[in-house]
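Only one chain comes next, encoded as C-alpha cells, the form predicted on its own.
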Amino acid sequence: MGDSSKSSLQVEPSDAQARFKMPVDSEQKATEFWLFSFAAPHMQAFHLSWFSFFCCFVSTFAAPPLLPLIRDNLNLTTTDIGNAGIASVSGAVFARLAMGTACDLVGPRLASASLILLTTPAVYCTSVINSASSYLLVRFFTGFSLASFVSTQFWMSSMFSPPKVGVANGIAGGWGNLGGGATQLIMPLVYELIHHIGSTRFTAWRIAFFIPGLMQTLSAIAVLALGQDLPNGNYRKLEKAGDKHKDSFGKVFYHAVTNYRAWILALTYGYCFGVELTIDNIVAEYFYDKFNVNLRTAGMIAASFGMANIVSRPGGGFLSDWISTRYGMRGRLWSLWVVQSIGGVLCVVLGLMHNLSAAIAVMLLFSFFVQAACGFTFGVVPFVSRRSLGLISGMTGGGGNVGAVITQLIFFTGSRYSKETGITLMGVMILCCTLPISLIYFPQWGGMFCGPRADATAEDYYAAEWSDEEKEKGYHSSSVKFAENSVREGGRRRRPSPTVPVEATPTHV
C-alpha cells in the first residue's frame, strides 16, 4: 500500500463538487467544523443529532425538577424516588447496545427516529400517573430514548473525518446533555406558568409533561424528513445500488466483543457520563433538602451542572483533537485519564461541602471535568472499530447508564448513606475505574506507557476485521480509507498533509 499520507490530498471527483460545500476527505466526510452552518449532509446531521438527543435529554429528565410536587402528590418515599431515578437510566443500557447493532445494519436516521418515536407515549403518559409503580414505569420506558445519544455518536463519526471527529461528537453529545440542565429551569417555568393560569398545583405538573413529549416527536420526524446516514446517501439506497455492503449481525457483533478496548472504555464511561446521570437524578433533591432553598432555586442550580454542557464536554472532544495532533492516540489517553481523575477528586471534595456557595463553586468545577471527559472518551472511541463502531459506541454508553445504576443503586437508594457520604465515595470510585484507561494499547499507535510496534500500521489494525474473502470482494474499502486518513494519530513520527477542499485543486494536478 501507498504511502497513507497521499489519502489527504486526494481531491474528490466532479460530482462531490457540485454535492458538498464543505471541504471533504476520500471518504466523503468533512474536514472542517462549521458550528453555525446547517449546509447539507454533515452540519445538517450535526444539528438534527444533537437537537434530537438534547429533547430525549429533556424528557427522561423532565420529572426531578418537580420531583417535590410529585413526591407530595403520589405520597413517594425515599425508596420510590430511588428506584425511579434507577429505572431511568437502567433501561437504555440494553437499548444503547441495541440502538449500536441498528446504526450498523440499517443506519442512524432510521434508528434514532423510530426510537424517539416509540418512547414519547411514554413521556405522555406522565401526565396520568397516580400510584409509585406507574411513576416507576414511565421513567424506565422514558429513559429509553437516551439510547439516541448511539446514534448521535455513530452519526458524526459518519460525517465527519479523524482530525475532527472529537469534537463534532463533543458538541453534539455536549449539547444533547444539555437537556438534562435545561430541563430543570423548562419544568419549573412551564409548571408555574401553567399554575398561574388557574391550573391546581397537582394538574398543573402533569400538563406540564406535554411540552418535553412535543419536543420530542417533533425532533423525531425532523430527523426521519431532513436527515441522511452517510455523506453519500442512506444506507437503504446505497445497499440497493450495491454501493455498501449490507454486513451481518454476526461478524459486527463478534468484532465488538472481542476488542477489549471497547470493554474498558464502557467501564470509565461509566463514571463519568454514568456520574453525570447520577448528579442528574439527585442534584435538585440534594440542595433542596440540605440546604433549604426553595424549588426554583434548587432547580437553578441543578441547571447550572447540565448546562455546562455547552462548554465543556464539547471542550473535552476539541482538546482531544488538539492534542492528537502533536501526541497522537497517546495524548488522547492521557488527557482522558488527566481529566477524569480529576473529576473524581473534585466529586469527593463536593460531598465535604456544607457551604452553599462553596457547594455550587466546587459543582460547577466537577460538572466541567466529568463533562469533559466524556468528549475526550468519545474522541477515542471512534478508533476502536470501524467495522463495528455502532455496537461498541453502543457498548461505550451504555457502560454510561450501568455506571450510574451501579451508583445510584448503591449510594442513593434508602437510607444507608447520606446524599453528601455517596457523592463523596461516588468520588472515590470515579477514581478507581478510571485506572484501566492504562490498558488501551493500539499496536499502530501505542498506549500511555509503551509506543507503537515498530511494524504495525493501520491499515492491518483495521483490515484484521475483514475476511481474505471479503477483502477480495472490496468490502474492507472504507476501513482503508479511514486508516488513510488517520495518520495524524501517530503522533508527530507521522505528519500529515494539510486537507485539499473539494472547490481547490492542487497546481501540481
Given for the second form:
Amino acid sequence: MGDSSKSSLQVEPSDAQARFKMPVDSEQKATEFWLFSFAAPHMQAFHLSWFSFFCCFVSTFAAPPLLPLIRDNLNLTTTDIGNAGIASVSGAVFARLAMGTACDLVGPRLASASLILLTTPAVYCTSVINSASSYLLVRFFTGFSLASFVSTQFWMSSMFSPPKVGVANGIAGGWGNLGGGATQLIMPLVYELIHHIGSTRFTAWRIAFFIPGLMQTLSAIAVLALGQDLPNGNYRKLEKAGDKHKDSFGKVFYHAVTNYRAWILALTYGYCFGVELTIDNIVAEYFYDKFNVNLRTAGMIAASFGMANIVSRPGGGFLSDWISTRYGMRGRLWSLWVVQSIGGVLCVVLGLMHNLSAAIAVMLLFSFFVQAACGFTFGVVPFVSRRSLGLISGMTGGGGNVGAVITQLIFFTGSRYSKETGITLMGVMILCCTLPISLIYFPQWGGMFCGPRADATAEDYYAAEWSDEEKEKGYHSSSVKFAENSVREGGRRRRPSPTVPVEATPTHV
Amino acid sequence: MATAPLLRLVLVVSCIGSSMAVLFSSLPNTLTVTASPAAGQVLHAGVDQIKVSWKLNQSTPASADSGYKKVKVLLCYAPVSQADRGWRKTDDHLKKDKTCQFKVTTQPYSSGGGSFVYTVERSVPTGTYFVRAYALDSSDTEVAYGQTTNAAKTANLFDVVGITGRHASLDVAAGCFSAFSILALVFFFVVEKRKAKK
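What about the form predicted in complex with its partner chain, after the form predicted on its own?
The complete assembly is shown below, putting the previous chain first.
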C-alpha cells in the first residue's frame, strides 16, 4: 500500500520527528501543511507534483484557445474539432486506471515522471500536424498526461496525514487544473508575440506549442531528480530493505472494483471534473463565436474559468476537512452533494445567458462551485480504501474523464444542439448524476441519510481488505495506523467514544 | 404643438432605420462582377493572383447608381467550405454574416466600373471561394451587390490552397526535443537501476 511498516514501529517517535522539519504522525506523514515551504520531503513533493500536473494541463488544453487559427490552417469542421476534444480527454480514462496501479506498485515519482516524459513528444509534434486526423492523434496522446492527476493525489495521500489530506489533495489538484485556465491566456499571448516578431499566422501557432512542451519536459525531470515517493524514501529502496511489502496487483484490483463507493465517486466526479474538462475544451470558441470577441479576449474569459482553480478546488478540500471536524464523513458527503448540485444549476443558467457580462458572471460562479466539488470529492476518496488507494484514485479520476467524453459526445459534437443548449442540458445531467452520492455509506461513519452502525469501527473496515494470513504477516499494519489516524471522521459527537483509543496499540495485530 | 413629438418620433425612427441591420436579401443585384480564375481553378495563397472587375448591370437604369459612393470587394466562402463550420455561417443580417471574411479592396465607385489585381493573401485558408462586391453609400452602408457566382452559390467557384505553415526547421526541432525527453527518462532509469544494485 505504500508505507514503511516495520521500520517505523521500531524507531523511537522522537527520532522520527527529528528527521523531518515538519511534524509527522505514526506513518511519518506530515500533520501540517505549510504552503510556502519547500521542506523535503513533504512540501517538496507537494510543489513538484502540483507543478508537473499543471504543465500537463497546459499542454492538454493548449489547442482550444488557438482553434480559430488551427481550424482554418487544417481545414477542420465542427465534427473534427468535437472528435479531437473527445479524444483529448478519453486517453486519460484508461491511463488514469493504469496510473493508479502503477503508483501502488512502483511509486508516484517514477509513475508520473515516466508518463509525462513519454507524452511530451505528442506536444512537440503538434507543431508539424497538417490534417484533421493528425490533429486528433496529437490531442489524444497529449491527453494521456492528465493521468498524472492520480499520482498527484496518491503522492499527497502518502505524504500527508488524514486531517490534512483534503487540503493537500485539493490544492495539488486545483493548482494543477489551473493549467487548463492558464493555457488559455498563455497560448494566445505566446502566439501573438511570435506573430508580432514576424511569423505568419499559420506558423506562429505551431511555434507556440514548444512552450508547453518544454515546461512539461523540465518539470518531469525535476520530479525525477528531486522527488521522493514516501517520507522515508523511494519504493525500490524500501522494498529492497524489506521495509515495504510489495503488494499484488490482483488483490489491489479486486479490492478496488468490489468497493461500490469507488464506482459512485467515479460517476459523480465525471460531473464536476468531467464538466470542467468539457468547458476547458469549448469555452474559448463559445465566447469567440457567440459574443464576437477577439481571440485574446476569448482566451482571457476562458482562462478565468480555469483560473478560479487557484482557490476553488483547494477551498473545496479545505472545507471538506473543516466540515469533517464537526460532522465527520457525513458532513463531507452532504457538502459534496450540495456544492455539486449548485454547480449543476449554474450550468443550466449559463446556457441561458445572452448578454456577455451576465454570461461571464455566471461562468465565474459556476467555475467556483464545480471546481470546489472536485476538491470535496477528493476529501472523501482517501477514506474509501487503504490497500487500493491508488487504483481507486485512478477509477475516480478516470471516471472524471469518462464524464468529459460523454458530455462532449452527447452535447458538443456535430450540429445537433447549439452550444448554449448543450451547456444547459449538461447542467441538467450534472444534477441527475450527482444524486448517487446519497447512496454512499460507511458502516463506521454513516452516509448522507443514515447514521453509523454502533458496532462498526474504522479498523474493521480497513482490515477487511486483508485476508487472515496477510494480517498474520503484518502486511495490513499501515491500514491499522490509518484507521487510528482517521478517528476524526466520526465527527465531533463521536470523539469521546472509546471505540478507537489512539494511544493504545491495536490488539488484533 | 402636436408636430414636435411627431418630429421627434420621425427623428427616432430614422435614426433606428439607419442603424437597423441591413439584410442581404434586401439588396439589389445591380453589379456584374467577374474574376479571372476559371471555375474549379486552384490558386495558391501568397503566390497566385485574382483579377476582379465590376461594373453596373446592362439591364439596370443608369440612375440607379447615384447613391453608390464606394465599392467593397470581398473573398467569400462557397457553401461547401461552410458546411459543418458554424464560424463561417451565412446570415441574412450583414452585421452577423460570416460568409465573406477576406477584404480584397475598397475603392471609390465610378460609373464606368473598375478592376483590381489581388494577390491571394497567405492568411487565406484552404477552401472553395467566390468573389462578391458591395456598393456602399456615403455612410458606408451596403446598398447593392454583385458576385461572380449565381444566387445558389454553385457556379463559377474556384479553390484556394492555403499555406501549411510548416517548416523543415520546426520538424527538426520537434524531433530533437522529443528525443531529448525520452533520453532523459532512460537516463534516470539507468541511474536508478545502478543505485539499487549498490
